[in-house]
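Okay, so here's just one chain, in structure tokens, the form predicted alone.
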Amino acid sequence: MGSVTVADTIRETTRDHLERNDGLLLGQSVTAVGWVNGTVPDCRNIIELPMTDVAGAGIAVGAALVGRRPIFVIRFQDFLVLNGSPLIYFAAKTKALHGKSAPVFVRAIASDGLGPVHSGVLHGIFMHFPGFRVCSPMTPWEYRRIWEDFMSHDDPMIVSEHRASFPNTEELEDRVAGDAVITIYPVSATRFEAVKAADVLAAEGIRCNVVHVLWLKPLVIDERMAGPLCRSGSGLVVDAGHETAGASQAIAYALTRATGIPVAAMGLADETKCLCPPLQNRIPDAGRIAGAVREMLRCASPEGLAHG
């Protein structure tokens, strides 16, 4: 086990970049409530906006124009809707239209059961939109390789981001077996719950490949994708987002399409979130990730089709 958490990468990576590149970190609240669980660091460079969301992201825009590759944290992923429309509109266009970039790096955090407007997974949406570039890393080497990646190219960055990575210290491997009869494909925080139902499922004799993933756009579908799904014959992408219209049925969608092989989708219900339990619309945990397979193999099988 590692000792350097997500938090503490994202943390170091962010001083590094506003010390020694002349970067800026824009956002609302970042040096309050705990400097963003921990991932702002105390140093220069550090534009405290006022809420008025919109106008932030229009600023962050700006700086990145001018060659500032600015980070922009939204503490709330639900917030990129109101911040939106200058990302979209002009970041992810000024590129296409008028040949001048506007690299700039979206920190966009999202949490769970914190109710309707505060537990969003909204990366799905802006995977729709020409321009960006769309990751989710859960990993301290992840955080520095989609770093990296911002910094070779000149693109705006939509990092969808999980409080629940930020402890992490451990590395997520590709789990691929030789007789697994489903590829479990879980991204974003449901990465850590997709290795819990795997286990579960192994124990009941029943072998699952979990490939995770990273990459939302560009969503390469090379042999660590397809490969597995191609020898196991089956196929579950969990989001942590809504899974209408969301960024598991598109993945799904893309890996049937490339394999022949079908594949489904689970994420979110579609309902509201709210804070009461019952009510809570979690993301998808290793018990309903394992329930989602078993039901799959169970209809796929002779016995199952004969019964269902």
Given for the second form:
Amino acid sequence: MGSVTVADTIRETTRDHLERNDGLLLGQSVTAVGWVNGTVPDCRNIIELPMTDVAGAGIAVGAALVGRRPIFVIRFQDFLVLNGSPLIYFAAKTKALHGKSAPVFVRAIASDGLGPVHSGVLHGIFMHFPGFRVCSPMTPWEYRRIWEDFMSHDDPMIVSEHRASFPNTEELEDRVAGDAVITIYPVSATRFEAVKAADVLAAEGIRCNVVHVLWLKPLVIDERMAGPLCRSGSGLVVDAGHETAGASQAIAYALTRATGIPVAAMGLADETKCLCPPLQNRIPDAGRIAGAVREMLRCASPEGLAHG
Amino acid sequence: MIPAQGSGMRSASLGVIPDIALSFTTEHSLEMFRRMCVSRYFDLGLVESVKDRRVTYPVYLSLGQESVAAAISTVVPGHMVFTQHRCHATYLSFGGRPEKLRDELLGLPTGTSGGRAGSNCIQCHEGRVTMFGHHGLIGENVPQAVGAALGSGRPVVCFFGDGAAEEDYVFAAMGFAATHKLPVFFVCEDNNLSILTPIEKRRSWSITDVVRALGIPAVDITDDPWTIAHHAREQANSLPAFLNIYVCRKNWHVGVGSDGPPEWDRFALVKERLRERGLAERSGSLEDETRQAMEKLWAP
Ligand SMILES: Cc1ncc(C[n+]2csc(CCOP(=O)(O)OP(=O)(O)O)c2C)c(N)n1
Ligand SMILES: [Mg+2]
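Return the form predicted in complex with the partner chain of this protein as a structure block, the form predicted alone having already been given.
First the chain shown before, then all remaining chains and molecules of the complex.
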């Protein structure tokens, strides 16, 4: 177990970029009150944006056009609906249209339980548009990995972060077992919950694979992704965003197409996230994931119940 | 129908400084006129090609508005350029090659973006010209221009229309440029129209007042090229700055049709000025040469 958290990793990777690469970081109110949960370093090349969400994203894109590889910090992913137009219509299109790239590193930070417009996970929307790389790193190593990826490509990247991962020091390894009866593909902060769900189910005698999804786009269905599904015979994608037309459904469809095995999708209910329980519509937790697995197995085969 | 009388102070003479043309060399005056001719005869050739159905993609003509880019490009030739959708004159005046623009409009791989982008999305990255292409989201180029100035420290000139001026992100970006004292020269080509809706139906305020309130020097002038170049010279060294320039769009928003004669004909007025300065013959032959070159360029 390491002692470096995801937040430390983000902060130090950023510091290196700003100090050594003459990179740029832009965001609103990033240099006060905890410096975005300890993820923003105190160093040069940081620009405090006024509350101009659309223009702010456009300014970041302009800085990308002249080679600064800006990090654009979005405190709550919900705001991406405002920040989106310069990213979607310019940054993500300029390479295909003009052969000129606009690599912006978009730190889209998600949370849960903070009410209707501070708890959203919108990475599914960005999978929809051509021209982005989209990922959701939850561990220190993954963060370093996706940063290297950003620096070695010239595409804008949507990095779907989650506050639940910031204190994390652990890597999340895939769990694959020969006798597993289902493969779970968790995304974002549901990955921590899926691991717990797999433990609960194992104690009941239901063996699950857990194959972690870091990259949402490009979504590569390779042996690591497809092999466990083919062997276990069923699959469930779990996401922290809304299920309807969201990342979970898109990934489930891609897995099904690639393997012929039906894969279910689980995300948030099609309801507004309210501030207080029971209406928070929180991301799927271990209990819900385990419940969904039990239900899938029960429906799939009458004998499946015997496991429980 | 294009309204006979535009908003507020619109006129063919607003802000024209008497005898300002005399402070420009003959060569400078003729070069501005030559650039106007290039844009004008390029677009006139394009009109014929659209009528002949050789160009079938949408086109955004600069006709009537040529003097803005023609004048400004002579004063700030080295600035990075961020264009709007109506950008043929900008591209040609800053030194883009006409044949590459033609090929882009024809959708050919030899076009400015390999034929993939079209009339409203023209870019140029050749020689000393750095001009970024617009994508179709009106006003998007303004925050990008500001970001490019922030990121590079290099001066930028950014063109947009009176409609774009209404986008919230446009004046938010100008405010950011004011805060950080960024070297951006903002130029509004104010043809009084957003598609075909005049300003007085859209808003009660003036963009020049708004920009001034942001702390950026701002003036309203008409599209006399000497007056434009004069202000550009004055402002170019103390950016950010803003020029709102009244122009008359000769054709439809998109396409080659027309709704009647424009409020004034700047091209004719400039020729008149040149004649007064005894330059009728030289400007006449420049115009003939350019017309012939553009006719050749568009010849089937
Ligand atoms: C963000 C956005 N809103 C609306 C449109 C539709 N639209 C295209 S051009 C235009 C008018 C633009 O007017 P102006 O900026 O004055 O430029 P002009 O065409 O007059 O040169 C509108 C409303 C668009 N393309 N983008
Ligand atoms: Mg207009």
